[in-house]
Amino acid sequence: MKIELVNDLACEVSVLYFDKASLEASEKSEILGRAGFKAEQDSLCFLYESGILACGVEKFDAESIRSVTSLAIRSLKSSTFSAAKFHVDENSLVAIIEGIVLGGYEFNKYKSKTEPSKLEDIYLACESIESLQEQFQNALIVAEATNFTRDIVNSIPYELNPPSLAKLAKELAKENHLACEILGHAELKKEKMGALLAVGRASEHESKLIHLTYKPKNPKKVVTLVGKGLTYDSGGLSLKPATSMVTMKMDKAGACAVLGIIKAVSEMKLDVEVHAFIGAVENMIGGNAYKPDDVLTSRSGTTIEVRNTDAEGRLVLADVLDYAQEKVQADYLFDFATLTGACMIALGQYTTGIMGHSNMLKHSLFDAAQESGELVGSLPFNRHLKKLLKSDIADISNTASKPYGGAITAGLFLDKFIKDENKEKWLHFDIAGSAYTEAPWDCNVYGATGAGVRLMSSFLRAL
């Protein structure tokens, strides 16, 4: 499906955007109205004789219209129309590209016949091509990418493990010009980095250490992004129930959306320089498995106590966040992993948790997420809460004591290998409920959403 800005231009069909005060207004009220269309959010009416698809908002702002555009998306894919025009302004245009671009994503790869769509062609008209191009290129660039995330996400676990994962960040890095760098199992234990390499013991499939970077010629910023790996998740010995076990492909979430933002930076050819680390590993169990009550030696001498194995992320990103310090010296530092489904208790499965020191750079991703479309939510680290992670025979307990405040206590937990120096500079993004839904919400169809990508793409464009 090609998308095209294009001064107007006549098509078979047109989508025209209706709030209940536009509608009343608009010459095809009455015909619309006899269709039963009342301009609701998210309802649609195609008048296929006028070759017209009617979309109504509750508003004209730019959640209503991606919304109801990731609708017509799917509408007009599963009808004969060959091509489609949409009317886009300044203010209009990003929704309506992610809408179209988001909402129209299929994930077939594993179906052995699909049917494919009639529609090869999106016209968005504008009346000056030149003003909105720049805004065009980057938010197709955006959901592009977003997309790009999906896919890996989505990819089964037989195929995507650790190896191919480090794999494909290196044809990434080819194709997008990026330095890269993969540290294997000798590497990782040269390093020590016996968190990391403790849950990945029992894998057939090595552990690896990925680090990407982008390079400007005159960065303003330098930004370190870090993605959890977990390419799957069985629990470890601390095996999770089957029924939860189903998805779990969706632990890598944090790294393939790491992965989609320096994508994403490279083709926009932001002023910024970015490092992605990812820390790629399995989670099995066998006779080798790492077990509660062991005690693990990080990467920066502390000792952890295991006492559950299904709290796995964070040893690996306590190991990564400990590299990615010493390796690079940067403005900022975010981490994105699929942590707790503690977090989307506390605020839903829409909405990714962030946690952190610094209250200004917490009100500059707020910003960010309004930009971007994305959800976000505070949740406030407290040393009450920091004492549950109290060991008796370590430095530090991998799992909390109590059950309550889950999501926070693990954003704790990686508080402790975050060094003094950078500790207003870091912030923690809990995307457990946001990066998959199994139900259609927004732009996000079944399966992975990208969680992450737009967000910070908005932030780092700011910057």
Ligand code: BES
The other form holds:
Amino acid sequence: MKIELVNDLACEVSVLYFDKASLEASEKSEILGRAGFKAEQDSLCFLYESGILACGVEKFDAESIRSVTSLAIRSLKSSTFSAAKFHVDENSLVAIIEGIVLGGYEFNKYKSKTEPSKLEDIYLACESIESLQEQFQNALIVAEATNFTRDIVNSIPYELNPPSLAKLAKELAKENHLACEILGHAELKKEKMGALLAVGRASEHESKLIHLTYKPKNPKKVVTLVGKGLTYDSGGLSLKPATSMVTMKMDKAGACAVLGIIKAVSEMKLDVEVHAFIGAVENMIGGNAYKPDDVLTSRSGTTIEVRNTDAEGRLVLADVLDYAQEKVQADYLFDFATLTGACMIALGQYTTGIMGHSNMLKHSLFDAAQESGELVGSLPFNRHLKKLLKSDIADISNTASKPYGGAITAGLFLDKFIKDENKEKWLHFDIAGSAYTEAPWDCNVYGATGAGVRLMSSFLRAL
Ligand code: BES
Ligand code: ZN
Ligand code: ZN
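Having seen the form predicted alone, the form predicted in complex with the named molecule:
Next comes the full complex, this chain leading.
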């Protein structure tokens, strides 16, 4: 499917947006009214004969337009038309592109038969191509990077394991001219990453640490991104119940988001130096698995009592965060992780949980969320919850002693591995709920959503 920014042209189908007021005022109101169209949000009315696809919106804001465009594109893709036209201006352009590219996303890698869509050309008709060109290009780059992230997250654990994720990162680096360094078992041992290595010990796949760098000529800022890359989380010996294990291929979504972000940033050629660090590990069972009761020595020297092997993401991140802080003196340090089921209980399944010490930084992320259309919510740290991570045998326990506030206690565990000089530069993003969906919502379809990519792209563009 080709998407082009054009001056107005004749086309088989025109997609038109209406709220209640504009429907009433429209010359099409009678014919659409007869077809039962009331311009309710997310309602569609396809007038095949007149070549009109009417879309209902509550108001003409990005969220409403993106949402109904996602439905419109699916309807167009299953029609017999080969081309469709959307009218765009500077206010609607990004939302319409997101609706088309993200809402029209399909993941058919494992289907033996798929019906190819007849829809080939999408025209975005505008008054002045020139004034929208940059916005158009960037929106396409970010939406396609989001789908790149979705593709990796959706890939199955048989195929997508730590070594193959490292290979994929290497290919991305080659294509986008990024520096790439990959640490295998021997190097990780030399780095004394006792926590990361313990998690991956029972897997048949070697654990990897991936470091990609995008370095423009005169960067305005340096940003470090860290991603949880659990290519499968069985829970380990604290085995997950059967129904909770399904979907745990998505436990690598933090890592995949970080790859999508660095892809988008390098393609938009932003003046920001970006480092992506990924801990790629598989959490499995076996005779050599790490155990509840083990005490691990992390790279930073902090010892960790393992009370639950399913709280593995924080162990991997502890070592990768420590390594990343030593390698790069960044202005910002962000980690992305499908870290806790508790985050979904706190904020619902659509919202990314943000934790950290700097209220100012959190506020800039709220702004980026608003602009990008991703949903975020803040979860506050406090000293009382921190006490719950006390261990009687080691420096810290990997699980809290009380079940409440589990997303926050996980964030506080990570905080233990953030150096004092970086406390105000760091934010933790828990994407456990927002990274994956089993029912469509907004511009998301079944499976991975690519959470984090649009959010960070907006934040980094604003720097
Ligand atoms: N990967 C999971 C968190 C998760 C759960 C992500 C559901 C997406 C959907 C994580 O490793 C985990 O298992 N966390 C435990 C922590 C607990 C043992 C302290 C959890 O959330 O139950
Ligand atoms: Zn787990
Ligand atoms: Zn996990």
